[in-house]
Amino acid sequence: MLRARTFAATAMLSFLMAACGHHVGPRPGQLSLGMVTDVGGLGDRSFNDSAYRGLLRARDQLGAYVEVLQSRSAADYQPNIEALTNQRVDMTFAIGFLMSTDLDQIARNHPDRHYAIIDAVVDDPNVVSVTFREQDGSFLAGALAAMMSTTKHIAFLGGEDVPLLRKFEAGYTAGAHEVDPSVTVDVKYVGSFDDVAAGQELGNVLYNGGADIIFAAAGTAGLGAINAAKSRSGAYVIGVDSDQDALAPGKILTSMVKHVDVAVFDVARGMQQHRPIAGHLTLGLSDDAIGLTNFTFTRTAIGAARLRRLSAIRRAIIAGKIVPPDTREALAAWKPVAL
């Protein structure tokens, strides 16, 4: 009993001491940036981590004070954004389309504060909406896969079957058909962004089904598909979001990189230069926010001819000659464009 009381007393003491501790916060005049992750949280080696890199770059290059709040459930989004708002950070980044409803409400209640949201459009004068033309980068990935496939059979592996992932799926399929309309594109979804084993198993199912290249847009579960490619000769996989090429050198054809970090940093820089960006930013190939990696390990395997054709396609997308579809409906109506 005595021991229990000492235990409680020590705990209480440290608690009280803590209560008198110093509060950390931005210095006067320092740019302060807040970020709310979605339920994937930091460490997803993908979306949230990429946004965090942009924030850290703002800290290092712009001298900004940064604060990150992670969300455990959808119910955490609103309080997290509110908390940063109440700390009067100069700009709060909401990372993920699921936060759009909550951000819209908060932004209307605080017209004097600035916000940014990634992957969704929130129509308020004090919100910057950043979306990416994932279909453009995926289109290039599909085109490359179709050129490289020896079986004329490629595949797409998504995490969860949600509209955002269908942008990848539609762009990839159209890109393949741009190169060769006879290429077969198998499509499967893991049903989770976490289940690495299922990612690997589905990767094997797709390879066994005849596909020799898989575009794995499945978060952590995609690491399983990369594993599946490793043990097969003649098989490639395409990574996603971050540059994953070094995870399996030579086996990862390229990664379809989505530079959330670039977007976060650019918006932060705008804030610092007292010209906050508002409205809707759609970032794509020409902004270097979306694109393929520079083929460090696969350049020779791909060859100069294919790379030339790929950059022709890239220029055609930027010029608006090719408009990659971003939904299954748009894909069904889409026709290859003669270049």
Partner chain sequence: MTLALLVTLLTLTVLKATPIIFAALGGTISERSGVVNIGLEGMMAAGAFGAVYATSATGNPVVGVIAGILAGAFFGFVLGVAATRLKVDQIVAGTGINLLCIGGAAYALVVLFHQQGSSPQVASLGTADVWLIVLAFALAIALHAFLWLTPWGLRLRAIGENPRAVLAAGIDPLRVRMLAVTISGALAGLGGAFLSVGELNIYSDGMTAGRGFIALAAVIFGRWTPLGATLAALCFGFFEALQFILQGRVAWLPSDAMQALPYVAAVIALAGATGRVRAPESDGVPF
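Structure of the form predicted on its own (previous: the form predicted in complex with the partner chain):
Single chain only below; no partners, no other molecules.
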């Protein structure tokens, strides 16, 4: 994938012109969209790439002019958002909860500009906040892992130990215990979303500890867990955010997909139609914004009976019969539901 160079406070601004296929600058009246990636950047095959697909869809279907600035570290967030603000793009997307403080400050200083943030709530009138019910999709991932585990021992590998990732952790653990309360769920955090080597090391630790399936919700670092699974007989990994199944066909049981691309496109379309989306959007299974993949490489291994059971659990979540926990405290109080 074509990559834009990283933007720091002192760096010269450059844009993804080749990727975007536009002349320098938007045409008069053309919708203009900017995006600041989280660390890991484009090519993470996960969270940032999902958001980027939404931006490209807006380019192709709405005729939008798009610009992408990549963040190598948290120090890049503020200058990147400021750079797009100064370019006066119609909508600036901040991709990741770690940008919330910087975005809040900039949005307050520029009340005439429009912004969107993914995975956080910034309570400013010119910011649309988009969050997801990750616990719902993670519940399904945990249920499937419990059905497929031959050791009754699975694991969760998160990026950073923060409230957002605990939604994945709690949902995954509860989903496993919905299927089999005796299943052991090990939990570890990389402490980073972009350290692939650490993700692989911890993946190996979890497999060596007895887990045969790992849900890797760790951004780029999760690619390390996928690498760890490739050479292990009987081991699976579950991908996250984007459909990662093809990265290791047959070894990635499924991916818990979060359709950031759909959210980005919908917000962009609202801008084009001069009806900007405002406030806080929460998206989940019933919006088709969260879910598992189509099991392209693992459908036969999973089998029809397990897939039917998984579909019944999905319907129960949508109907409100199952309410997946989104914190460790809620998980401690949660009980399996008899369907």
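Here, rigid core means the biggest group of C-alpha atoms that superpose within 1.5 Å across both forms. Residue numbers count along the first chain shown, from 1. Since this is a predicted model, take the numbers as computed values, not measurements.
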Hinge split between these two forms, rigid part shared by N80 and A116
yes
For the rigid-body motion of this chain between these two forms, what is the smaller part's rotation angle in degrees?
13
How much does the C-alpha of L84 move between these two forms, in Å, when the core is lined up?
3.9
After aligning on the rigid core, report the distance the C-alpha of A75 travels between these two forms, in angstrom.
5.6
